[in-house]
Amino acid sequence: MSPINLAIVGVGKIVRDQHLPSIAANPDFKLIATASRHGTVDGIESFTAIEDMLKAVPAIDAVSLCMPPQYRYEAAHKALSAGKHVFLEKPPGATLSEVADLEDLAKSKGVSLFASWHSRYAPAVEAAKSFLGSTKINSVHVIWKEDVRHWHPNQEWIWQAGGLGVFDPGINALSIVTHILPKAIFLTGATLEFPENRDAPIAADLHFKNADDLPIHAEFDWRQTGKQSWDIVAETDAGQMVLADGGAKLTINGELKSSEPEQEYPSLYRRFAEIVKAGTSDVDLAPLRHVADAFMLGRRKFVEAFHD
């Protein structure tokens, strides 16, 4: 089978750090075009608008959309309407409704839509899922705290309505939790901290449970300095499980069980190739639904202004 001719829309840091190396290493894909207001890729035909790219390069089979979520629906709609398979960076959109509409459009056009959750492909996630499925879980504590000035410097879109604020990294934790827990969870209470000069939260304290009243507590914070924390701790009948470093390392009762090199984005592109070849879609909205629930149910607390 010939490689899938791929285009990227939105050439920014995540594309250069993760997408381009993963595409280059995957023989199922061939990058043939980009569309971005500012970024280009050496040796690849570039455009500033997706509609110009789709018109000028009809050989495109699939499109990876890597712009901020507030602007993704329009681009995805154009690509799907043109009969292209679409890869959505996380979060898949600014609202649940627009992603549901894209899913319906993909189905009507007979093309694949992929809502990617890269943290689910962290190396120790499947081992954690297997462990939790083999024992009784008594509680879960999620600690996802990082320094926004380090990871998102001068990214104004992330503080705007629809940019999600601290949920931009926090949704990665939710993507893992919703994958590794045996039963569905739902939000019971939340406090969201908004800087007085921003439209998106800088911290969130969330409480969930499932049908068995399993308590799940999640703490998201963008004000962490020093060591960054991306950990999920579960107390179980078989002991304590710690899924650390964003899903990279698994320990059970203090014993290291899994620690492998990070392969998240290569795994995403392998999955995208699978669904394109199979003619299916993969659109799990559980992580985004929990974020929407937090905004709907959460108590707002205003804190001091944030400046980069």
Given for the second form:
There are 2 protein chains.
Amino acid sequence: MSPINLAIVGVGKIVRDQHLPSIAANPDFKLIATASRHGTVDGIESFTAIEDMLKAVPAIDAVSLCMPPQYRYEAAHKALSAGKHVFLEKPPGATLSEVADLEDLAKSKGVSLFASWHSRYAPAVEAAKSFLGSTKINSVHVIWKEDVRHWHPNQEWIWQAGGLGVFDPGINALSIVTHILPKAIFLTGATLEFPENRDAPIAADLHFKNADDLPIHAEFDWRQTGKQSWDIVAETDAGQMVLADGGAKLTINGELKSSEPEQEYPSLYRRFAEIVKAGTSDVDLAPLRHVADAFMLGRRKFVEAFHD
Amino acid sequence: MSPINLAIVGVGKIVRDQHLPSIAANPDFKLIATASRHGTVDGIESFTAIEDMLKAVPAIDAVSLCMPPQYRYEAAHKALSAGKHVFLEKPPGATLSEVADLEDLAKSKGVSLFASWHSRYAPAVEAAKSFLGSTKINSVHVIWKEDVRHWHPNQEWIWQAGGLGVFDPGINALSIVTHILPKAIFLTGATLEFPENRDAPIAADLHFKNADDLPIHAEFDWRQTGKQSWDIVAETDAGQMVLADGGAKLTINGELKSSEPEQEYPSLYRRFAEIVKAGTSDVDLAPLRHVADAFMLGRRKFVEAFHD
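Now that we've seen the form predicted alone, could you pull up the form predicted together with a further copy of the same chain?
Full complex below, order starting with the chain above.
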């Protein structure tokens, strides 16, 4: 089978850091065009608008959309309408409703839509899921605390309404939690801290449970300096499980069970090729639905202004 | 067929005003028990807790849940687990995720779950839907402005996080709009006004569109004194359509097309009997999903304190 001719829209940091190397290493894909207001990729035909690209390069089979979520629907709608498969960076959109609409469109066009959640492909996630499925879980504590100045310097879109604020990393935790826990969870209470000069929260404290009353407490904070934390701790009948470093490292009762090199984006592109070949879509809205639930149910608290 | 033995949980204003007369007038239902912290119904066996009621009255076939949405999941889970059909007052829950969980539970138990949207059964709604389906729509304007002091005097739960504030009436408008428009809509921008002493918004300004770029503007406001407005105005190629009085009255180009007596709750109970007999569920989350989207995407603005 000849490779899938791929185009990228929105050439920024995540594309250079993750998408380009993963695509280059995957024989299922061939990058043939980009569309971006500013960014280009050396040696690849570039456009500033997706509609121009789609018109000029009919050989495109699939499109990866990597612009901020507030602008993703328009591009996805154009690509799907033109019969292209679509890979959505996370989060898949600015609203749940627009992604539901894209899902219907992909189905009616007979093309694949992929709502990607890279953290679900972190190396120790499957081992954690399998451990949790084998025992009784008594509580879960999620600690996702990082320094926004380091990870998102001067990224204005992330602070705008719809940019999700601390839920931009936090949704990675939610994508793992919803994947590794055996039962569906739902929010029972939340506090969201908004800097008084920003439209998106800088911290969130979330309480979930499932139908069995399992308590799940999640703390997201963007003000963490020093050691960064991306940990999921579960107390179980078989002892304490710590899934650390964003899903990279699994420890059970202090014993290291898994610590493999990170392969998230290469795995995402393998999955994308798989669904394109199978003629299916992969759109799980649960992580974004929990974020929307947190904004709807959460109490708002104002905290001191944030300046980059 | 013998009537469906029904219980009501959460006996308050909406139950006395709407549920009781609708149930009394429908031979498909027989009210046999209630559970409520304070309210009772004359001549009907009453309990203070749903679990006591379910244990003491095994003849119950179905339960209508009318408590505030923040407390609905627990009760719904107990009723569905006990094999009872469930009627959820609007909104169906405090989060989207819990309702998705209830949907799965109803399916696994083989019972019916009904997420009710009473405004969809307002008398002129179907005529409006049929008119809009027959022409090209150019814009839609939704004006839902009422006096919260009049309609929700001292209802504290409505102002708490999860109580939805002005979206409690606004979701009625959204339930109609999502039903009468031929294509799915999604939010593109929103402003939510929170009284500085409250956890829920008192006003919201919402912009939606659909895949065809149809502009839909909705204004929800709880500070309206004097004339109350529950109107949906559409400019179309066949002229101006006004669906007024919360769906009760349809006017096209100034000509009155439909104005029938209100039958919302009787229609809801007819629909509930229909799905119970058919062994199906009726759970459309679109209205609540738009509300969650508005909280997630919307800008928050603080306005003067609100006192009842």
